[in-house]
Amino acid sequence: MIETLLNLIVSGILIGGLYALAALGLTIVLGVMRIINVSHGAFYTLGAYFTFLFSVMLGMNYIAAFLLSVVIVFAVGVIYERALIKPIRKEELNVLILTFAAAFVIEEIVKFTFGPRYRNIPPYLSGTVTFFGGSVDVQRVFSFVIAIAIVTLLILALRFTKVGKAMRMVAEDEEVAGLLGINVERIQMVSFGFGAVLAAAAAALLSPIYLLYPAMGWDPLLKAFAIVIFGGMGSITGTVLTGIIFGVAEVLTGYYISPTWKTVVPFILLILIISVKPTGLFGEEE
């Protein structure tokens, strides 16, 4: 029984990183943009549809696919935030509705280009790893280091990097940031950027466990939301940990409860913190 929850465990910490990944990508856009990307989800797909067009329909190396992927993704997303959301970021609602009808415009176009049926990306990783007595892929292993170590660099790039600390500068304040010299605008387009290459590279890395369609951005988008209020908003420590709160949450109830139950439970959870603590778990009141 103990060896049994343990693995459960080992395997929610691995998808949960997963998610993190992804929601991190939301943290960044909504610290340093302060606007809602509900097409965040979108980006997801496309980092999902493209390692699927250039992995397995071109018959590309995988790793050489992901990088491909996430650059092609950070350049869609360059020009996405200059010709649609720097007209009107000031303007949140509109930055809302126009995101929302964003994501279905892609969906659609990728729905047209590969069809709506359900793809695949097989594994290319075979085997398995030992944890407590039971075993775990070691195809979710290693897109679990992966994930760990993009954070890792993220982190470590905000913290030292002339870009990362200009980042973290607009985030905290943009006018201070304006007159210190920074290019707001030009820091504000490349935090979209990453923040779509980050939900690309969740995508690419999930990709080879779960199947592809069309819609497939809505409940990575629902779940990144969801992480990013519960572990506090512009926390990256707390999305981070939240992504694996939510990832064990998500497997232990799928397998002591139920599997339909799986993808309601981290919102319950979502209900309940919001409730003792507004700010969510590493939110600080302003």
Contents of the next structure:
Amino acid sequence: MIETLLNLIVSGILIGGLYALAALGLTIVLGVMRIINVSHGAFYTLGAYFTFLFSVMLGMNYIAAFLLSVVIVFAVGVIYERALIKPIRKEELNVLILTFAAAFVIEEIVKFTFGPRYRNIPPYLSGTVTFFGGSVDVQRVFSFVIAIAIVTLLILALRFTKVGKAMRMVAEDEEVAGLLGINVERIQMVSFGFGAVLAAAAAALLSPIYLLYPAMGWDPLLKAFAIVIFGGMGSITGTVLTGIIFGVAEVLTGYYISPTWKTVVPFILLILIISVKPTGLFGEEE
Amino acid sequence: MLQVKELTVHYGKALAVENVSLDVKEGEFVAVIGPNGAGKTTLFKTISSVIKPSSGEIYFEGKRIDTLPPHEVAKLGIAHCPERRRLAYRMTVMENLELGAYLRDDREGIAEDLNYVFELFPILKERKNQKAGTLSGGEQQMLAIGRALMANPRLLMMDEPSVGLAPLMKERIFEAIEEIKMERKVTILISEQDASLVLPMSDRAYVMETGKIKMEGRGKELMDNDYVKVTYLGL
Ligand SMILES: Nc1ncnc2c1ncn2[C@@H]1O[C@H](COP(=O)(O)OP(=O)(O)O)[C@@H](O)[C@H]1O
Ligand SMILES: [Mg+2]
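Having looked at the form predicted alone, could you now put up the form predicted in complex with its partner chain?
First the chain shown before, then all remaining chains and molecules of the complex.
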């Protein structure tokens, strides 16, 4: 009994780390640019399909495929920001609609290029490890470790590097950031690129676990929104913890209640928390 | 050093600054005094290029700056300590000061200026690892000034540094400003509602009302001026 529970919690944490990674991209873009990027899920899709292209179709080694995908999605993100977001960033509603529309366009491009059917990337690591008497796939553990490594690196970079500090300054006060000599538009462009990269990395790490299809980005997008709001908009710690909480909640619900309730649980949790604390778990009261 | 020529600024259709000309020479301490809503902040923000003017021009050391983005203006050596502090409240005191030196990479110079700021405001040194948001209003104002000093600017602009502070703290801030004026080779442009604090230390001052320059003169002269006495010094 207790072993099953511990085992389920472990699988929940493993998947939750990847949710956290994807949601963090949304948090950063929201914080630094004050926009809601509905295309975030499309970058997730691109990350998965580029990994599929390089590893399965072109036969590259998985690590190389992962790195190449991430670099390409960064470039896509930067170009996307310059071409689409920058001209209209101050019009919040337009940004919302435009990023929504662009997500559909990207989905169609993926469908056209790779076809509508399900694809899969075979796990590149086999075997299981034992936790609390239960077994977990090595593949999942590996994906989780990489995800947490990326999250840690990102937190350290935000805290200690010059670009990271500039990003935090822009997030707090864009106008003053400019007065201090920070090139705000460039910082925003780079932040958007990083945001896209985090979605793509999460997808690439999940791709040996889940199936790929052109509309695969919507589900993680909604989940990422729920995580960001639950954690308190703009809070990195809140986002990471919430990702893990959601992962665990999903797995437990799937096992003890019913798999059909699994996907709804994060949203139920979200509604509960914002009715108690409207700014989210780690959100600051204004 | 700084020349503002026939500057007019609107917010949408509302006129905020009307045909203002002003200049600041190297080494001067120049004040802009005027009541709330006179257009002082708008004038300062336009000099920093945060706001674009409807007409007029601004030159810094002969170079036109109103067409540049704000970060390029900062690069030329203008530091703007904004009204109501505007710190990075979720960042530490130290991080705020580091951001002040964002454009610099002369390590020794930065370390010297950091020392100077800590000597000027010892409380900031004590609180260097605290979040800026946890400081008192007066301490936050010190940090805002310290952050601007960390840029080692050629022109230091301070917008209403005493606004919202208790009388004693206002005096403390102005003592520090007087010290900066004496000790640093920096040109200063300052705006202030409380003329009695700033006029005594000003080489020159402008009186600004409803978007226009109403008067200008040497600090001492304006202190003896009847209109200024009655309107701004409450004498
Ligand atoms: N962001 C803004 N939008 C519209 N009007 C503004 C804005 N900021 C200031 N104003 C108006 O511009 C005028 C000048 O304001 P301001 O420059 O802040 O004056 P001061 O700094 O001397 O108090 C005022 O009438 C004020 O109401
Ligand atoms: Mg003002």
